[in-house]
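One chain comes next, on its own, written as structure tokens: the form predicted on its own.
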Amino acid sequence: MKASLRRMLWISRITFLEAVRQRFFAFLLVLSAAMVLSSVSFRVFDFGHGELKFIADFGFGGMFFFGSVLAVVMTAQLFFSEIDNRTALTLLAKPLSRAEFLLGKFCGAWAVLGVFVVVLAALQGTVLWAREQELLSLADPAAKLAPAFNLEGLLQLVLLQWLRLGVVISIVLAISALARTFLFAVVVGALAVVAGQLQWIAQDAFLRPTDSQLYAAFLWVSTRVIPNLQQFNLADALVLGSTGVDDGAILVVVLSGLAYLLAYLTLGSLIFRRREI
């Protein structure tokens, strides 16, 4: 067991170092950071929402968008680089199982996304806190406005966003284990992310009565096979404390994310075990 863990951590370390050296990672990190830092400048395009809410939605929305792009493209690239360069044959010829190889790739890619999320969340939190202080200083002292920024909520959101991107990585790895080309894995992985963002539509339709059993079966399968990525969108409630989130609701989201993550990793391991390299 310890030997298996050491091998998996070794693959994770190599994957992490390979990923952070890629120009694509640096480009998306710099682009995302620039967007977060400039979110205050874009508040002039807000139409009716609170200023802090607009800044948070703009920044955290960009974090997930660019994080998803990074998760899909980087994960597929890291996987297929080992296959195309035939280095996977060398690695798997040693006492390294295919499941350990896939889990190592997952952990390495997930660690990279962890760095991505932490850096951007720290920048976004700084922007929100600084702007909130400006607004409080400009407000009427007699109004006694209470601060809205919640540091504890920001930390919870970081974990939730990291988990959401972990689910995306596990889906892309399962697709990559089945796919034969890098392009196919990226396209299908991107479509899976879009489907996850729109999964709530299928859930809503499933609750409505229908006479078609085939349609009902399709909705039942789609609402269980495809993870609902929208359930992780809790930025307003957590970071700004506008409505608050019950601990039980957060626990449900975490357990759901972990369940999908483990399910897709298991599926990917089973598919990769039968794949010819």
Given for the second form:
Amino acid sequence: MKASLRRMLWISRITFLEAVRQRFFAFLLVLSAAMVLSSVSFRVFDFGHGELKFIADFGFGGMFFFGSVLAVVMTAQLFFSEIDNRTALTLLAKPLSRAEFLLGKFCGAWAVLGVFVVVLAALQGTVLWAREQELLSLADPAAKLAPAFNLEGLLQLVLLQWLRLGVVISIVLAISALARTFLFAVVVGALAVVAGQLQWIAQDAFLRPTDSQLYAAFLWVSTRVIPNLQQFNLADALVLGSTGVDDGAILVVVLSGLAYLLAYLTLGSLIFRRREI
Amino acid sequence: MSSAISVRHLTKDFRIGIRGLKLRAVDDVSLEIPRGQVFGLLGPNGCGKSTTLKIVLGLVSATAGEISILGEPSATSSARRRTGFLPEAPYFHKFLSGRELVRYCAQLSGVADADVDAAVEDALGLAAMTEAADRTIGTYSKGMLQRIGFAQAVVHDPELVILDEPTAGVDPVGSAAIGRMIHAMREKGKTVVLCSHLLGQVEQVCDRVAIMDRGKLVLEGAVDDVLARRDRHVMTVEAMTPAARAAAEAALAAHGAKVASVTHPRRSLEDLFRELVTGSRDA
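Same protein, different form: I have the form predicted on its own, so give me the form predicted together with its partner chain.
What follows is the whole complex; the chain from before opens it.
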């Protein structure tokens, strides 16, 4: 067990080093950071919401979007670089199981996404806090406005987003284990993310009565195979919500995310075990 | 004692295209590779030798047949712990240094933490890569890549080392260096399986050879046995005059023997090259 863990950690360490050296990671990180920072300059726009909410929506939106792009493209690239460059031949000829290899890849990619989420969340938190302090200083002291920015909520959001990206990575790895080309893995992975974002529609439809058994069966399978990625998007409620989110609801989201993550990693390992290198 | 590698009735079919047409890459191959020898697996491109090695290592599944490594079923973790592998045209992460790569492979191969440093230095020394070990792999020449690949294959002191085209694209000096590493492994009692197109080198370093063609094993045996022509003899004579030659031919004819040809012995171009090009170890 200890030896297996050590091998996985070495795979994830090398995967992490490889990923952070990629220009693609640096490019998306800089782009997302620029998006977060630029949100302050857009405060002249008014879409009918409060300014802090607009800044939060804009910045966290960038984190959700570019995080997903990074999770799909980078994970597929890290997997296929080992296969196409044939470094996997060298590694898998050693006493390293396919599952250890895949889990190592997962941990390395997840660690990179962890850095991505933490850096952006720290930037976003700083921007929100600074602007809120500025607005509070300008407000009438008699109004006794309470600060809306919630640091604890931001930490919870970081964990939820990291978990959400972990689910995406595990799906992309399962697809990559089956796919023959990088392009196929990226396209199907991206479609899976879109399906996950829209899964709530299938959930709603499933709750409505229908006469078609086939349609009902399709919805039942869809709502279980595809994770609801939308449920992780609680940025407003967690970071700016005055009432916050019920701990029980967050626990359900976390458990659901972990269940999907483990299920897709298991599936990926089973598929990869049969793959010819 | 069991063989280093035992292959019995190995067959491998690849399915091609949507219709799933079968391509037989390996066709009922049976092979016993004894321990402690250097074994050469030869054949033209596409004859199935690399596929055979991949099946032995568990990287590709067999359609039929049984394989064991050092008495254990192949593709098991414990069998692979006792095996080292250098793939054809190896590629490694360019951002790692040679020493980091060998350390990484030592960790994956199950070398105990306390022994890793010594194992890494031993492997680098054996591959003559100690001096260049701290350079990143991206700066290595082809010959150095092969040698660092050799180091990662032997860092865990395996009993069996499988080398797939270790001298492909390497100049004769680098090729000779790899030949010396193979000799060193044999002297340590290891079994080396060598897949190569350089027949001259195979002849020099291998104890036994097998030749594959179109997925089938067409010949297998000790190098001396398969190459020797028992009905012919070679004598190397110094200062032979025409008269001496005529007398020798007459004497042989008196005993019913006939001189088939008289030629001057040649050294190989590789030997000549290695004599002239010296001092360079970094191929």
